[in-house]
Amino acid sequence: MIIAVSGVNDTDNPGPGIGVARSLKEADSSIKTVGLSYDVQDPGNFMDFVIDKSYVLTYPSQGWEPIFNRLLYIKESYGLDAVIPTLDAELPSYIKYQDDLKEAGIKTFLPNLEQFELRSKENLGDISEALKISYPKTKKVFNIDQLKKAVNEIGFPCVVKGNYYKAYKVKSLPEAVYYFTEISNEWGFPILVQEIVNGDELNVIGAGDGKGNLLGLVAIKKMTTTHLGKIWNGVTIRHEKLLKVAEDFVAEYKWRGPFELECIVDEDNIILIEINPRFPAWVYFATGVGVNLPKRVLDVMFDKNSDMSGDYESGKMMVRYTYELITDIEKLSELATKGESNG
């Protein structure tokens, strides 16, 4: 079985791809993994012990057709049974055209477009209400006058964030205006102004079968993060109310595929901050404590029986570290000239 994964940029801003590929190969050594890269220097392109063969793709901003044609080429020249996209920027296209992939014999396991839109931050208030949890006071703004009014109502410090991407803590009006302009120029409107809430940063990774049933859950507490907000050290926890919220989310919205809930938790007060409609970069942490979600998703994709138990041990710690890989520059040249590596 040959499975392609994207997001193999295993840097200080890691993508989820290496964790997904590592999880699959540890579950079944016969699986071959294909790395889908948008940069020839992505570390995953050189990690032969995890990625069997790498291909360079055009950026999602250039449209679906070149990506689709590339996947067809991979299937014809190397073989390809399924693809697991893991990056926010590419997901809308994969979701929109998943039926085309199916007709081409390439399986996926993704939410539909309606489910995907749930992660829009302007929808999180309604979702929080449906799940009976909290959501920070948030104002939606489209111009500077509305921004000034919003920050006056919410007060400083507060967060200025895009509807889908980017979030910055601001302490003054000039800072708010600066990030308002930066985010809107890149991602458009609306811009959200949100109060800052206090508590522990707790995240839940999970997956749903599209029928309201869970494929597994793992909750963690962030201990340290990078300057980009990526978890560096974390510990597994069993916060029963938080796990129940994730279970209710899957049941309520018939979620299909992987997801992550990012929350701030103060004892039993759960505040929803973000929904990621994909595997997070720390996906291998869940595998390491006994809940191999990439393999479970793959099993459902191919109608196989799988272990769907929810048991995992709390108090297990994840420590991320840097590592130097020494390889030949010929592989970089090969990727740059041919757009693929020898596998």
Second form
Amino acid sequence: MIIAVSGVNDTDNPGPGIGVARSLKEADSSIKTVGLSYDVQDPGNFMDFVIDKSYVLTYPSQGWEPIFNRLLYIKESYGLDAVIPTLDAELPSYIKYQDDLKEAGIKTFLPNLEQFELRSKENLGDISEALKISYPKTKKVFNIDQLKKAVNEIGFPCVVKGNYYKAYKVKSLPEAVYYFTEISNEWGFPILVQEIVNGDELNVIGAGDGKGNLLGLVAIKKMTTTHLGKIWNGVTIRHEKLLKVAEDFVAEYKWRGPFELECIVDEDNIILIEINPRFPAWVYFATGVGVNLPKRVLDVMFDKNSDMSGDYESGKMMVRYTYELITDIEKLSELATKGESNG
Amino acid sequence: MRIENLAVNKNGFAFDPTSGETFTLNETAKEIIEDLARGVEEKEIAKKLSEEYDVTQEEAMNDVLDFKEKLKLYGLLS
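Next up, the form predicted together with the partner chain, please; the one we just looked at was the form predicted alone.
All chains and molecules follow, beginning with the one already shown.
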């Protein structure tokens, strides 16, 4: 079986691809992994112990056609049974064109567009209400006047964030205006102004089968993070109310595919901050404690029976570390000139 | 009462499996937490501490009550 994964940028701001590929390889060493990369220097292109074959793709901003043609080329020249996209920027296209991929014999396991839209921060308030949890006070703004009014109402410090991407803590109006402009220039409107909530940052990784059933869940606390807020060290926890919220989310919205819930938790008060409709970069943490979600998703894709048990232990730690890989520049040359290389 | 769920090892390292919080406890704190989690009365704990550490029962009781306030601050006691 040949499975392609994107997000093989295993840097200090890692994509989830390497964690997904590693999980698949550990579950079944006969699986061949294809790395879909947007940069010839992505570390995953050189990690032949996880990625068997690498291809460079054009950026998702260039449209779906070049990506689709590249996937067809991979299928024809190397073989390709399924693709697991893991990056926010490419997900809308993969979701929109999942039927075209299916027709071409390339399986995916993704939410539909309607489900995908749920993650829009505009909709998180309604989801929180349906799941009986809290959502921070949030104002939607489209211009500077509305921004001023919103920050006055919410007070400083507060968070200025895009509807899908980017979030900055601001302490003054000039700072708020600066980030309002920066985010709207890059990602458009609306911009959201949100109150800051206190508590522990707890996250849940999971996947749903699209019929309301869970494929597995793992909750963690981020113990240390990078300056971008990415997990470096973490620990598994069993916060039963939080796990129940994730279970209800899958049941209520019949979620199909992987997801991550980002929450702030103060005792039993759960505040929803974000829903990511994909595996997070720490996906291998769940695999390491016995909940191999990439493999479970793959099993559902291919109608195989899989272990869907929810058991994992609390108090298991993930410790990320840096490592140097020494290789020949020939590999870079192949990627730069041919756009592909053996892992 | 979250202290009932705290996993405390012999070195005094405590892990809260619900929140993921970790704490380092000294010998006395470890003893008090273990006793409270077992449901031992404050008076009993103070009596035991006064014998072990050669302080009056009143002093030990004040320390127990003070420590309980700290546990509340950390959300470990309601």
